[in-house]
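In the form predicted on its own, a lone chain appears below as structure tokens.
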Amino acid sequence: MTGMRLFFFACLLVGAALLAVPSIPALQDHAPPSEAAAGMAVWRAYGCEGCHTLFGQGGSYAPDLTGIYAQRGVDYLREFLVYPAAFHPGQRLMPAFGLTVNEANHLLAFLEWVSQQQTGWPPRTIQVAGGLEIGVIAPAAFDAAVPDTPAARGEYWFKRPPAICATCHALEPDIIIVGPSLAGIATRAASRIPGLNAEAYLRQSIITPGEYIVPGFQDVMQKNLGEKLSAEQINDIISFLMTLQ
């Protein structure tokens, strides 16, 4: 009996053994090298991901990178890292993060493994029954009428191109996507740089947002917002703004 027991055991290991073996290639494939997991920590750091993509996942705003490395190539990623305006003059400008060496190359390494991950991405146009392909028609037919009001319109602005704020800032509180939550906004406002109200703080943090940045967060705000906007986009958005007590 004890020798039927401890070839039972025997059985029992090596079976398990087996069935571990297939796994561990598969794990290696998925997880990324301490480089490319530096990356990660540098994607995320610079809140990359609230205005990029990766397989369809993060924010809108920008384009997805899922497969930028394999497009691309690193010589282009590393001058676009460096100065970004350079490159698409005219749309929407990338800010400059001043990213070290080190987190450059570390960001690198995570969008080349980003992009030997990708199979089938992105997916195939998807067909309706009777209907046109997706992306046929413009995102902006669907678009409800311009609002009447100051304050409603700027809250339109406020969601949609050019101006696009809530990508980057949430309404609710405490919640934050890459600058800072705008919850309460019109109170906090009012106290922010000596001699200047609510109003004028937020004309300026438009305009010229680069003159005061909230501690903690990086300037990273468009700037060429002044150029986008007309002047009453810019007022509207104000007066939905200092609806946010």
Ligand code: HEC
Second form
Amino acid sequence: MTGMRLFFFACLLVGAALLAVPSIPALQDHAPPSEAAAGMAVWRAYGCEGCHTLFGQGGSYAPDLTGIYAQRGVDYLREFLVYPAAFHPGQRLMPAFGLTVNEANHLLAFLEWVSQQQTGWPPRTIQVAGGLEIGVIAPAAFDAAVPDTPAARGEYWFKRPPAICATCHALEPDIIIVGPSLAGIATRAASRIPGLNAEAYLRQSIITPGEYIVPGFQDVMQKNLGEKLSAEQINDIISFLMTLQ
Ligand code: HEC
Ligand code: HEC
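What I would like now is the form predicted together with the named molecule, since the data block earlier showed the form predicted on its own; can you produce it?
Below, the chain from earlier opens the complete complex, with every other chain and molecule after it.
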């Protein structure tokens, strides 16, 4: 009996000691400076963590970015954030978010701060390599002539900046990239929300994607496409989506 009591007492002591030790001491000692804190807010607002991990936490679609600042350097990262798709042609693409200069600066301060934290992460080297030399980004890759008809223009914008819908949406049935496949969306769109016809639903999906979340998916589609795309581009994209019966 005394043995049992002693055991429980010991457990209590160990438990209390564990609680007293901060779980990630390195992070608690170094609260982020204000620029980095602003960058963390940008990181959250754009849903970067939906695809990327920091210290292993987040989405595993894209590389862990804990040490990316030290690995790539600020100049590379600044250019990458403007035209991500130009850097790794033929790979899984990252959407262009159309960040403002301020947002980009804050994000870079945040990633710098993250890379300075001594938490022993990652346990092995990050697997991103290759890509273009900085300074030779070729927006020419996106320069093909803009087609004449609305639906063809819509398909063109579907695959190009500023939105690059195609980085997250496949047009083949049943293929999930980040968002659902849009095969057959014209039919589905007509019955998603009572009172909204297909065009109205598609417009809402682009401009305020958070308002209806497709079951089984996360709310990671950008919230600023209504500003990044012109009214004409949005109309064209809707015309294109309406051809996907
Ligand atoms: C929809 C998924 C997705 C989201 C959301 C996303 N990324 Fe990425 N990111 C990727 C993919 C995929 C890569 C791999 C490189 C590539 O092919 O572009 C990548 C690579 C990167 C890299 C490394 C580039 C390199 O060449 O080493 C950085 C830095 C980065 N992302 C920053 C961000 C930031 C900052 C945000 C939020 C503003 C963000 N990402 C949001 C998918 C995403
Ligand atoms: C960063 C990834 C990402 C990008 C880029 C993106 N989407 Fe999405 N989209 C999603 C996700 C995830 C969902 C499912 C969650 C939701 O409903 O918001 C979604 C949902 C949708 C839906 C609803 C589909 C349904 O079955 O009801 C439509 C329509 C859509 N997106 C169109 C677009 C168009 C058009 C673009 C480009 C202008 C675009 N998306 C860009 C991730 C993305």
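Positions refer to the first chain, counted from 1. Please read all numbers here as calculations on a predicted model, not as lab measurements. In this text, the rigid core denotes the largest set of C-alpha atoms whose superposition between the two forms falls within 1.5 Å.
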{"item": "Core-superposed comparison between the two forms, G73 Cα displacement 2 Å or beyond", "value": "yes"}
{"item": "Cα displacement of A41 between the two forms reaching 2 Å, rigid core superposed", "value": "yes"}
{"item": "Rigid core fit then L107 CA moved by 2 Å or more between the two forms", "value": "yes"}
